[in-house]
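Take a look at this single chain in structure tokens; it is the form predicted on its own.
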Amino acid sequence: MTAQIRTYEGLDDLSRAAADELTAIAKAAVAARGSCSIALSGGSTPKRLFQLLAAQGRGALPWDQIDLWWGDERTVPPDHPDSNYRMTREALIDPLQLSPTRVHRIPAELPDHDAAATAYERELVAALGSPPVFDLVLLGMGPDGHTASLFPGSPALREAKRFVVANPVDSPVAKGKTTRITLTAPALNAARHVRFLVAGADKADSLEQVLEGPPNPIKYPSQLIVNGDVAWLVDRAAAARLRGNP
């Protein structure tokens, strides 16, 4: 797999690092079409960069022309400690006092998953087309090669046409059997800029067969994103495998 690779020290380095490059996007993108639109990722390594950008102010970047969406929800309700939207709402989205009408959470407390996923890719696709083209996707990925919520072996590995979907997992990295709501690879590939965000030693074995084993997107579903300006930004500990472990 053939990817852009920069290592930085730990993961305050990679999350300054990550706020400068969603800033110029974000810049670049409000200049060129008057908006922006970026997904987001939850997990622990996100919540640095976005305590980052809330510590510059809202004056750092044009907010009001910024719409936030996310890759992936856990199916709980937005206040539930697991939710990723409670986590940026916390760290990002009200120390900020962004506007409700350029946040766009995932339903995921609906009891109909599969609604919930149908909801979300209704409003995606009305506002950014089919497929919707984020101007930047932030992903993460987990110790077992997962991606948004496209845990190994589960069915949304092989979605080619949905863009979001209700994903059955079974995995100990998700606390056993649940049900993730998650963007799928069509949706993912289909941005203008990917960025990952990858951070700690319990990565590092995952992370050398993602970018430098052989194709087992089944095993390893971080491999499925092949979009055309995709980079990884990892601290040292990640990179501790890959070859010169740059």
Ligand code: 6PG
Contents of the next structure:
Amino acid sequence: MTAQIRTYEGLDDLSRAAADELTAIAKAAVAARGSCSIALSGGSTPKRLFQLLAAQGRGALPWDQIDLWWGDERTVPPDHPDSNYRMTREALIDPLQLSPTRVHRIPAELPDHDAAATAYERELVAALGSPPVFDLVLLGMGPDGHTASLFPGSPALREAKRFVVANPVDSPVAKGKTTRITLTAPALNAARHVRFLVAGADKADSLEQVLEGPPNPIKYPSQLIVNGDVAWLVDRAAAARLRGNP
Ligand code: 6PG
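Can I get the form predicted in complex with 6-phosphogluconic acid as well, since the one above is the form predicted on its own?
Next comes the full complex, and the chain you just saw is listed first.
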């Protein structure tokens, strides 16, 4: 499957384009089905997108019909500086005063990480079916080619049935040994639309391998995302090693 790759000057341009795409997808979903479910990515890249969406004000999107989910979460409390939920709450949820009934965070603070994954999977399947079909999945990519919390060589890469798992990881990118709660490839690949947002020169080597290298999803887990409508919104720095990069 040939990936759609769209290159932007920098993170701001990329984020504005992502805001436009999210808006179009959300409005179409609400028009067609009365609701829209979006799985958000974590890390730092999407923060600008969330800030732009918040700056547009509540009226720019049918937020009362949009359900927010997460593609992964760190096993920390929701007010921890590393929490993906906290970043989203500060950049998007609080500024737009989104309804808590539409915000479905991963209970990653639970001491039993498997129970947290099972609880989230149960909530997800009850809302979106089996497999859960998101209208949009936003993904980032780490400098090691991971996406969500599907890290190179980690057990979750081989998960073919479950949609949410607790994934033990040991990676300098994840700040050493930890457990992450993550959606799996079967869940991510069931989405109607998938958009990767990738910015920064530190991603260039992995992006070349993921998009133009030989199939090697254990080493470059972003290659696991193959179904549906997948597009990559990348900045010039991240795209520097791609063939045909202008
Ligand atoms: C996380 C993310 C992760 C992220 C990449 C890129 O919890 O960290 O879900 O998959 O998207 O690591 O992170 P940056 O956007 O910070 O480069």
